[in-house]
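Coming up is one lone chain in structure tokens, specifically the form predicted alone.
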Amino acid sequence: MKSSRQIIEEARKEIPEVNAEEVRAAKDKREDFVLLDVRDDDERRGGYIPDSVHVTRGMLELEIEDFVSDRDKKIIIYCGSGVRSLLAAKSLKEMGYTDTVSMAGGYRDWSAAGYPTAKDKPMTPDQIERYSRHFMLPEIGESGQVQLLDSKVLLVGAGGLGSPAGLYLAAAGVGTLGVIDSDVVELNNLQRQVLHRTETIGQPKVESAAETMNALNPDVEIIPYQMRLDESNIINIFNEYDLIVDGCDNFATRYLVNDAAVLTRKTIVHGSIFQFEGQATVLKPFDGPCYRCMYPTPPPPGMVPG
């Protein structure tokens, strides 16, 4: 039976090592490689090397293909001191990755050398628990959750489309949600507009929506706009947000939202429904067509189902 020391020595004979200075030089030269951080989540929270991919050592074999599918891609692996990265590199080699390298000294040496490090905004223990399932998703992780908490999304409409969007964005931890709607809650809204409740009938929809989303996730700041969008206010409002979710219910507003998004270079997530049919589209100005590009003129009056 082999001791841990023997296993590490065998890995050191098999796996090439580079030091922190060499990794810094490779980054400065923009060499083509993946820098992989295999430390635990709590270590990562203390700081990490910018642009590194994070997969904990315990999940490496299960998740690496989500991040690096090309088995001939060069991977430089680092941990806290250079031991786990050796074992991780050896494991990846056994999986068929052909160019795995361990960074000797790990994050300890990189940090001690004064090389650039990054650190995500700290989360509270409650936030770590609340968003723990997001941390398990390679597409989000802790860094992605921090970005969500720093994001600002505007919901145009708090009705049948805005309601489920608002609930899920609040649950996901989007840090600032603006909600614009001039209507009040009516009884006939409640079979589909899930942001609202019987006790909020007669209340402005933006207030009802804010109460529901804050009850779901108090992390989220809700900014209500009880007004109609028009040429006098839309640009100033859009400038405050990163993304627009268009759930409006009329073509005049839809074209207005489109034009303002083009002027402010804001991406729109657009949705529309009719009975059991629906459509969702992402419109990113200057990276593809806008709504007016696809539909230059609105349909004539009387052609749209009520």
Contents of the next structure:
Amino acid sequence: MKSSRQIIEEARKEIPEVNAEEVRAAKDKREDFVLLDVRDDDERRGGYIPDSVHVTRGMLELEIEDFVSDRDKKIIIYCGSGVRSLLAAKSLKEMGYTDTVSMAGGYRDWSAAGYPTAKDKPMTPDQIERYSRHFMLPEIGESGQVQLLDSKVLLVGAGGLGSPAGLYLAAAGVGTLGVIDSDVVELNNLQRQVLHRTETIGQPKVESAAETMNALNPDVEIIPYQMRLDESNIINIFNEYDLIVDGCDNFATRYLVNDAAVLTRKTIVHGSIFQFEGQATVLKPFDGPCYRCMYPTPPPPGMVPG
Amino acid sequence: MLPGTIGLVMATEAIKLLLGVGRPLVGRLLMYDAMRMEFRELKVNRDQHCPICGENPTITELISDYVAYCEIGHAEELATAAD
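Now the other one: the form predicted together with its partner chain, given that the block above is the form predicted alone.
And the full complex, kicking off with our chain again.
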């Protein structure tokens, strides 16, 4: 049987330690290492070292491979005071990670030295509960959720494609959703346009969409544009957003959206459908093809959008 | 039913792009056939002659009227582009 002190002493013999000052210097020199925060979620909420990866001590062995797949990568681990990081480093060493280091004094020493720290925008208790299933996914986590809440997405069209996309983006907590559509809700929309409801027939689609999305998630700020996107307004509107989700239903808008996105360097998530077939792609200007790379000019008049 | 499937592919891609995770559909066209219940993928490339994002773009600002632009035929332009 071992006491906790013995376990710590054993780890200290095996694991090299660095202090906060040395980590700061290594960061400044842009040395190649992963800075790993193994504290609990509530400690992390209080502040963390910028550019650190967060995996709690409790989930460490289960999740580390999602973040660091290279067993020979240097990992500097920190916790609150430098004890848990020592044990974490020992455990990673047992998993075959060859270069694990513990930061003595932990976040306590780092912040006491006045070194730079970062803090995510605090979430309310309701938000922590609402997005808790996202926190379990290492690709999202709390900081990913904060990123989503800070993101601004423009939905072009609140119809067949914009409805499911908007509904799920609102549910996922994308903080700002612009919705542009000039139409009003009609009965024959309701068989597929799930943002709208029987009682909103006759209302502008952007209003009906905003009501549904806010009922699902009041965190999301919906910015309605009850108008057609055109040459005079598109650049100013695009400039307000991080990403364009294009579910429009006509070629004029599709070419307009493409050209404006290339000119403002915004990425488009593109989707289109025709009867029982659908397509989707991501048009990232100058990184992948734009819509005109695929279809340089519009089809002959009279063709139905596909 | 069909727009739901594509709309959710779009939402998924949007979240991935916002978080910078995974491999987004850049340069890939995902095609869905509901009747056969098949997904296929087509590789799509940048076109160096693209009129807006190519090496010598001819479109450097928005066209003045996209509705009119799409209403007139583009047979001539296509013929020139093929030269």
